[in-house]
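Single chain ahead, by itself, as structure tokens, in the form predicted alone.
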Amino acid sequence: MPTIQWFPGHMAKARREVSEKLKFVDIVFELIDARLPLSSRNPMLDQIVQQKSRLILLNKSDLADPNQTNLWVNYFREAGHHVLALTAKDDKSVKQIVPASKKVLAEKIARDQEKGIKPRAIRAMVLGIPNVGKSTLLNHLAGKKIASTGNRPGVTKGQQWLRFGTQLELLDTPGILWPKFEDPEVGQRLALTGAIKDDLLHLDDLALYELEVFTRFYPEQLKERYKLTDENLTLELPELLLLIAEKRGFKDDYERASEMLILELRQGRLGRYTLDRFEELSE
């Protein structure tokens, strides 16, 4: 897979906004993908954000490998950050964000009471590639629609603050990428999971990284969706792509196929899974 070089230029602007906008923050809310930890965060994070205060939110994780979930929140939490895990939809996980923002801000909150300053709302900033859940975050804090949200990269296009109870503030911003990945298998990671344009790649590549990952880490999931026996997982993987297509009965439509594989991953038909293994991570 060739190297993808993607960065618009509304994502240029919004890198702009977003460091001039950090003063009025409390702290910063860094959204991630729990299928993919590493993969999913912005390397330009560091620098844009610098001392600021920063929760990590490990999103969609009732769509991640819970065991692969608890090794990266323990993870972030040797390397000296304060991680939640959570589901965006979900009232449970989201009434954490509170508790775990006081905590982080502690310090902050004591000075402030010291000095006699009125206890005031949080304000955060939400950051974030695009696609890692931002807009289902907003929608379901106020519950309500207020954010524009949808399975494609590039849904919010500017900034707003957005007020919930009395105890938070939200500052929501577009996703923002980097100017191109390394790494192709990070592209690939991101593409799978639908944080890249599908027009940027080829979705037959896709649909074999697919293949390569499940057969490898998740081969009861791939049997029991597709039908699939153990002699059947040892073919070459376009071999395995070739008779997915003709169980579902597309005959040899090899792009069809693949449309289908990436579709039914992305709908949650193929379960749970990571792409960022944590046991990877020394290699």
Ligand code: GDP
Contents of the next structure:
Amino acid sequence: MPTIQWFPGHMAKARREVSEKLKFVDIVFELIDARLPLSSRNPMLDQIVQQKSRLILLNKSDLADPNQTNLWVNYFREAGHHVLALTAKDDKSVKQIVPASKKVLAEKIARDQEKGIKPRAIRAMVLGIPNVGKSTLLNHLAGKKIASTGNRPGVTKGQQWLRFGTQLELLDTPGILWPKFEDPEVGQRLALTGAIKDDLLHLDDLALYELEVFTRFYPEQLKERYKLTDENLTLELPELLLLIAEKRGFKDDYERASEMLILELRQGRLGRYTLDRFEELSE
Ligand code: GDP
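Would you mind generating the form predicted in complex with guanosine-5'-diphosphate now that we have the form predicted alone?
Okay, now the whole complex, with that chain kicking things off.
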């Protein structure tokens, strides 16, 4: 997992680089993780992007709870944003981006047409925190493997455009911004999905958090994966963790059970889930 140590200097530089690139594009694709529609956003994005047209892409929607994704899509729409649930790994899903971008830019396109300006490809850049799928999206849009930026803010190369058909041109390096790591709960959520490597968080705390989410929102998925009964799910979470450990043949090994639980979640073995709950927003 690539990690970035974000220091104030890096953040200022990342921000400057994004602002520079914004000048060249018509639209920003803000990539967020559909399992974490709030936690995986950069806290200063509105300030950085300002009035530039934006399409929010809820990526990894193949891993997220579809009911929650629908609620979040509506939420962003009602807030006045253009938004699309996306799976960057899937070419069919990625194909929706051009028509959606045209919708976002409809007014500008119509204005240009009235003025007799010849239509040209839409220029866009991809923006998001590390691990939301920026490189994956660029690769699928470009239809080929492009060199990784190494996920380091502050690495600038000559700017190049990747062409996607005749209608879309993308800056070949995505804008990488920092997550909201100052909020411990956000840190926990990002760490559980594997988006950040947080050495301050203990594996057992992460595993207990995972069990809290799954006993509450996805009990059937948990029961099926670990052959549990309804009664098992009424256990205190540390006891439930020990029971799962025992079932897997490593009795009393809390550490190993935690590791396994987190790994299996990240491998998708527990099915689809969303950690940022829409209903929490109105609480
Ligand atoms: P970046 O740091 O934003 O450039 O993120 P990457 O493109 O490197 O993606 C991080 C991880 O997420 C990789 O393991 C990708 O394969 C995975 N990934 C990206 N998009 C998707 C998606 O839509 N669905 C799933 N299941 N995995 C994805």
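Please read all numbers here as calculations on a predicted model, not as lab measurements. In this text, rigid core is short for the largest set of C-alphas that superpose within 1.5 Å between two forms. Numbering follows the first chain given and starts at 1.
In this overlay on the rigid core, residue 120 has a C-alpha that sits 2 Å or more away from its partner position between these two forms.
For residue 79, the Cα coordinates differ by under 2 angstroms between these two forms after the core has been superposed.
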